[in-house]
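Next up is one chain by itself, shown in structure tokens, the form predicted on its own.
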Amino acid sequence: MAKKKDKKAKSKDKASKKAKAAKKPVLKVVAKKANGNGLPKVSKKAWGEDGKALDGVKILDFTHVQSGPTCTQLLAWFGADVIKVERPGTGDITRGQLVDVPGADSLYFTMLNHNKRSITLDSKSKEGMKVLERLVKTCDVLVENFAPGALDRMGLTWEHIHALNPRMIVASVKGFGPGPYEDCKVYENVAQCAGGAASTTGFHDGIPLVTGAQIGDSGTGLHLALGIVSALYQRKRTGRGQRVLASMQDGVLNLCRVKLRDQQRLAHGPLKEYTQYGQGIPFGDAVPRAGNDSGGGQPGVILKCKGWETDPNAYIYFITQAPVWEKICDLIGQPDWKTHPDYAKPPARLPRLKEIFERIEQWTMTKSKFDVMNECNALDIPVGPILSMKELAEEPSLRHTGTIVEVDHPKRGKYLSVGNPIKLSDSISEVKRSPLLGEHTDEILTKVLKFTPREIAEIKASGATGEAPKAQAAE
């Protein structure tokens, strides 16, 4: 009977197994792809006819004059779309500055917001906030450049950005980290001072200079852009925003490396390559102005060529790199150098470097920039000839790579601008006409926030973006 009993119970266990199984989900096998990682398959489109990069991300644009800017339209090159937040009336500051052509926006403006939408909103007023609040949970990122706590005074603190969307990213260009000076208001020379540039730039013997490349504004902006991208690509893994911060101190900073390494190397000893070593001139405590000497290790300076005395810019860089220092003096008529104790070596170069130079600016000032160029390319001698804006707008290839693109308006016509700088094979980059004021508000409150025609008529009635609709007086 025992037996039996244990082989109905064998068969009931058995039984109720099955029917277990039975009620879990069948696990499918699914083969990996040709391409792993959970990629998608390879498009079969054609090159740069697949999207582009951000295709789909929105950026909410709070941002004004450069650095902000130029990372949104970074952004909006690749392919995001930018919805800028303007004041209604005044919008960007920079639509006034440098006005050059009445009653349009400045090339100031229209050359750091291509390819964006713009919206007017008065975020003060209930509606407007009630816009703006949607605008937040509908979009991937946002982006500002305000003064330290505006953003907060506006009611919009990360928390609360961070309720209404919990994948929201909020991006920010402020002048300083934390620290000591983090409320302090930031420009672009202020920039450049705080952040080693200027210290570093100009002659050892001269006052400190900012250099003519907006590095705090523009190149804080890139940094931030890059920042906003890689938190896009974590959020795939995540699923959450977080906040990206760019000082432009930092970037500033990050930008003058070099000079962060030769300040340490001032501990070791002279900083050899540096013009004023062979002039017997002894260093401070502190990285010098070293004018045009390279920052790479290998002496370089400018030198004059043909024409120098009345055109501004007839000079080229001249590296006098040790690889390719036999070719330099078989060019410049000096065959003896190549075994000649006192130049056959760099170190023994380096306390002649002044003569050097100025004997190979002898050869220099016989031909154009253009010709010198020339003929050390063919020699791999690495030089650079001074290129005015005038030259570089009128320079062929550039506008065929879309470096420098030519770009129509509604209200100023053709101008020129910079184009994306970054190319990417299969995202190609259009440059399109910045907005007009408040140009895409009825498209946006349509479209992207899905407002009834009522509530977008209660919207405009309020003023929250712009002018009311003034009442008709009765007849």
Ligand code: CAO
Contents of the next structure:
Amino acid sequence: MAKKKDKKAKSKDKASKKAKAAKKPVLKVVAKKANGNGLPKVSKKAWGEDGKALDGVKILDFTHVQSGPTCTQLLAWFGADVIKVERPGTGDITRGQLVDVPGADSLYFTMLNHNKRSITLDSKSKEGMKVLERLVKTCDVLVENFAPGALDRMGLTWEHIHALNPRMIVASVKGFGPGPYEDCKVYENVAQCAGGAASTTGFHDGIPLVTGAQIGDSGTGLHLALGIVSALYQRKRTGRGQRVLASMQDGVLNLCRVKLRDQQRLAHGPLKEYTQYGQGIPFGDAVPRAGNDSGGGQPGVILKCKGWETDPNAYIYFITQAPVWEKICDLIGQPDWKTHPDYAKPPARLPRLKEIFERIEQWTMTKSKFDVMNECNALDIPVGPILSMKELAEEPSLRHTGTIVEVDHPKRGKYLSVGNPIKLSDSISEVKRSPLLGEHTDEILTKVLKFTPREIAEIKASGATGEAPKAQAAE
Ligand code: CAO
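What would you give as the form predicted together with the ligand, now that the form predicted on its own is on the page?
Everything in the complex follows now, all chains and molecules, and the chain you saw is the first one.
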């Protein structure tokens, strides 16, 4: 009897549970959707305290000079374990380039290699290759920017790497993609010239110019980093690695996209927003150098500010954006231009830009660039003070956000660097100093690659790792 009652009670319970569940179907569906796509439950940890975006990703960093190192530095800031493989004795050539503090790694190197570990390896020796192959099997991504063919000549062809570790992503920076120039060695300014930046930079009556921003090297490093992260994401689905190629010519051309836009517009008539149009200078068949003209549809130029006679950076970029034209007229004391048929509408202003900007400059020359910035921004008029590197280095807001950071280095002392310019709210970047040459050789051989003490002794005796300084001596 008791058993029967129990059964009844149980079935009642079940029924009431079912009824209760039926009452909250909406909640159930919402909860399912929120946890969909195979994602784990939403973390309850405080923002920034649940690891880093790329935690667990191991990078075999075979990069040197600037383009490759900028890429792997970004990945390291996002939490990847970046193991930089360097040639014993010299390492990355930039360690010894533009040296300012004798005996210390140059700023060129330290500012491009934060948050990495360094192992020295002679990749051309038998024992060195043994270690490299173990690294290939252990890591998720190999990043390199050697001259075309160098990796193959070492024996690390894509086929060999893929056979050793089919999950490995092999990411390369090269000067050019496949084509007539694919075998060329390329540096920053070569890429700026070959990618369309130089032919469109400078004044129309002057020679082509390269820009200070390292769009060929650091720009391509950024492109490559995006390719790597995308390949890592695809690998989650396919389980296999792939090759990622970012050519410097392609990267620069991508950044010059608006100039290819103008090239095609030229076929339909002169580029009216270019200053040379207002000056009556005819256009040729290729996009000309536009001086300081704005790249968008809003005319803009660089104007002098108070103190320009002695301060090379007392200038401001001024944009005559159409929606704020009337405010500009009032600000510079030319209210009649608001209604005058020669100035009121953008098309009427185009042939008169030189005269208009000269008038605006009479006003900016009475003020400092920061006063112009403040007065214009209060009215939503877009302007840009020409900030020197000194001013940027001293700017408190950039220090506050970690875009400019002070780093301590055991051999050179404190120096300034640019921190991670990309801010993730749940993956906070800390900038750690760059490694000394071979500083982590032992640690990587032992803890990452799990070689036995006997194997390590053999590797070292062969000279494949050269002589590494002790980590402690570095502190
Ligand atoms: N152990 C032994 N040998 C090593 C080594 C190691 N750990 N690391 C590199 N090497 C060897 C390479 O195998 C290569 O040897 P081989 O030519 O005999 O095959 C050699 O060092 C030199 O490599 P490299 O040709 O890449 O170097 P480079 O200084 O002559 O050229 C650069 C530099 C940048 C022009 C070239 O690497 C290049 O064009 N890279 C692609 C484009 C690029 O990234 N440019 C941006 C550079 S930043 O401005």
